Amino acid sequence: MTLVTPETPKHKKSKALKPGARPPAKELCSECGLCDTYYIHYVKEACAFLNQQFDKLEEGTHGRRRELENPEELYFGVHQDMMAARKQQPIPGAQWTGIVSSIACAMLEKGLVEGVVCVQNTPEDRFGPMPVLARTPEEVLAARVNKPTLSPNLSVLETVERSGLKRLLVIGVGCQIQALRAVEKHLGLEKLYVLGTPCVDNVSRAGLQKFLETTSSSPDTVVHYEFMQDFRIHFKHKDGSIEKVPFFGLNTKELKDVFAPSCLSCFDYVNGLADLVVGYMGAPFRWQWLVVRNQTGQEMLDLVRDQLEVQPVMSRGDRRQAVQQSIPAYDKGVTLPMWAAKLMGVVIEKIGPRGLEYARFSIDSHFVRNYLYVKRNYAQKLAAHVPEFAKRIVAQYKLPD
């Protein structure tokens, strides 16, 4: 029996959620992994779906809140630099060119951190998430390629504390990072680095399988995929081939219910509490979008800066009409015939939004959808749950009842 002394932190008196038990956030649980540890003690404060405190966490992380009158900060959060980049020598097998993996490996090799929280896949399933505390570059590289499923990254926090390490890098998505920032002060770390990725529309493993089988011509050979700026989903297959499926040709009625309720209630697409964000949504084709939010993020980027080809961010087109037209189409589950979907994709590829304007299109369309979802399903939470920046973005559009 473990004796609990007065000096023992309160959370160590708590017990992780039992397997199969209903989580505190109920159906809105994003399975971030916090409740799989004794840090469940703080869940009522830390869970983004029980206690939306984005402004407070943003100020605590970056020293200030985003400036809502600044159009770039309204959309993309607090930041001191933004660019498009790609590695001059890509890492084989990486989702893009391997910027995230390179930063994590460099931080271990240079001794800035003693461990990295990242997600490998299970031995049985290429898409099955398996969070780990990586202690070597080889373990980090084993986690390359996104796992587009709900993943309990924070389930390793007890392992972190037991290991005694004091300098940690965590790679994660918005809901995970919100919970992490809320319990950061209880982790006993000397330094925490957070490398975030943009995230939208995650699914359970079963939901992912339904998406692949509904959308791809060869679901069993898909290695990874992205929703790209040509308004097509790009599926990469084991043989290296790329299959492109138009957004507007998706079987919306079949797929409307595949996304997790937590993702349909999320307004942190751009991972606003990370120190550095690396993703594709605001960059041109074949480039990555980097957002340096604070000096810690700059320190991380500087480690690999000489390995990167860099260019300024760009923005082209006007998203507003496309967003407004997409609202009733999604609401009614409209699916175009494939020939029409392909034709629309060709037109949009020539005149549609690019770079940061595409990022704004994606943010607008998802925030509108999610606002309506919360309003219709959790009306009592609407006012408190939706951050002010999201309310301002949604207010640009005419919404259905």
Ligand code: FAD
Given for the second form:
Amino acid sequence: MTLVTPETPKHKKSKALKPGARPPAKELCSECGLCDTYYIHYVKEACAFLNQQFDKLEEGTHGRRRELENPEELYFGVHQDMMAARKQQPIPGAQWTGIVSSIACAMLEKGLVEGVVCVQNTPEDRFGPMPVLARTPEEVLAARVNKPTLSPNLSVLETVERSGLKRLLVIGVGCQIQALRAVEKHLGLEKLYVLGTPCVDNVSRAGLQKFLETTSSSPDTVVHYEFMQDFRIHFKHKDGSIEKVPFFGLNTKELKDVFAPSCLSCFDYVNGLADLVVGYMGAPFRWQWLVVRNQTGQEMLDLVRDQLEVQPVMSRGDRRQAVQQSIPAYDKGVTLPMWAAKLMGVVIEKIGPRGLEYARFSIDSHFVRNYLYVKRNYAQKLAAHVPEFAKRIVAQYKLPD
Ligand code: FAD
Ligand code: SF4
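Starting from the form predicted alone shown above, please give the structure in the form predicted in complex with the named molecule.
Zooming out: every chain and molecule, the one shown earlier first.
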């Protein structure tokens, strides 16, 4: 129990949201976990869905805003370096080659941090998120692989403060990191490191079940999946087999309601406020994509640099026509017959966007869809909620009413 004195910070007198209570962002809540702690005190300012404040948070984190006239920063945010990389010896069972887990382990081993916020799975469910404050490399490794659902990572922030820990690494997706950056100054830390991943189209645990049942031939044996740069979803099953389903064959009508409303109104695909971002979509097939946003991110990367194979980022093709043509399909929930979807997948794979252009393809498609979603469902929020960089990206396309 917290002993309340006149010096006690205001937030410590606030009460976390009761289980099942309606969150401040209502149906737009991404369950980032902030409201499960007394930091709910700052929710009006901190919540990514109540207060869009990229400019201020970018300045506070990186010392400057992204340059909107610089085409790479417009898309990928503030950065000082970008590359494709993969571990020479991948970590078995990681989402990709395990660069995220390796950096977190190295930070603990070298004493840069005393704890890592990451997300393991619950004992009863391989995809059930269980955020933890990991204190050992073994606990970090137990968090490897995506839990492809909304995850309340920030729910452990009270534990962090109570533990008296001063140097912390947080691993998380964009909405979690936006709220984290907004309350960073209240955490009592000497140093916060943020290792982000891109994130898009996330779902609740129930939504994930529907997605698996609608899309995979064996939903109960899926242990891992990814929307790959070859325009197919790769499902990995328990027995090690890989099932590939073309994006264009997805049952978009059935799946329209699966994605969380928070994710349908998110414009932070590339996790603009992390120090270092590790994804895959800007890299060639089978490589990971690294975006170093600032010196802190560089310091983190340097710890594992000798474990990596690295190559420069590349970009090929022109996404624009494919994005424009896919807008009505997204919008009306059209499903192509499987034979046509496979054919389209093969054609696009041969001539389609690659590397950074694939990342732009994905950003454009999702920003357009999300812009239309906010416009139709939260028209009064549109002007303030959509950041300027996203407005410029969407403005390249002809949109339906
Ligand atoms: P690993 O070493 O396997 O570590 C994975 C880390 O992710 C763990 O530390 C764990 O704590 C954390 N994590 C797992 N689930 C969650 C969660 N739900 N919320 C927050 N943190 C979590 N990359 C792209 O380029 N494009 C995308 O569209 C994209 N979508 C993503 C969607 C989600 C929900 C997530 C979690 C990640 C997404 N990524 C995306 C990132 C990518 O899939 C890999 O996670 C990343 O490249 C790291 O791979 P790795 O092998 O280094 O990670
Ligand atoms: Fe609270 Fe996070 Fe939900 Fe916003 S998204 S209401 S900060 S739990």
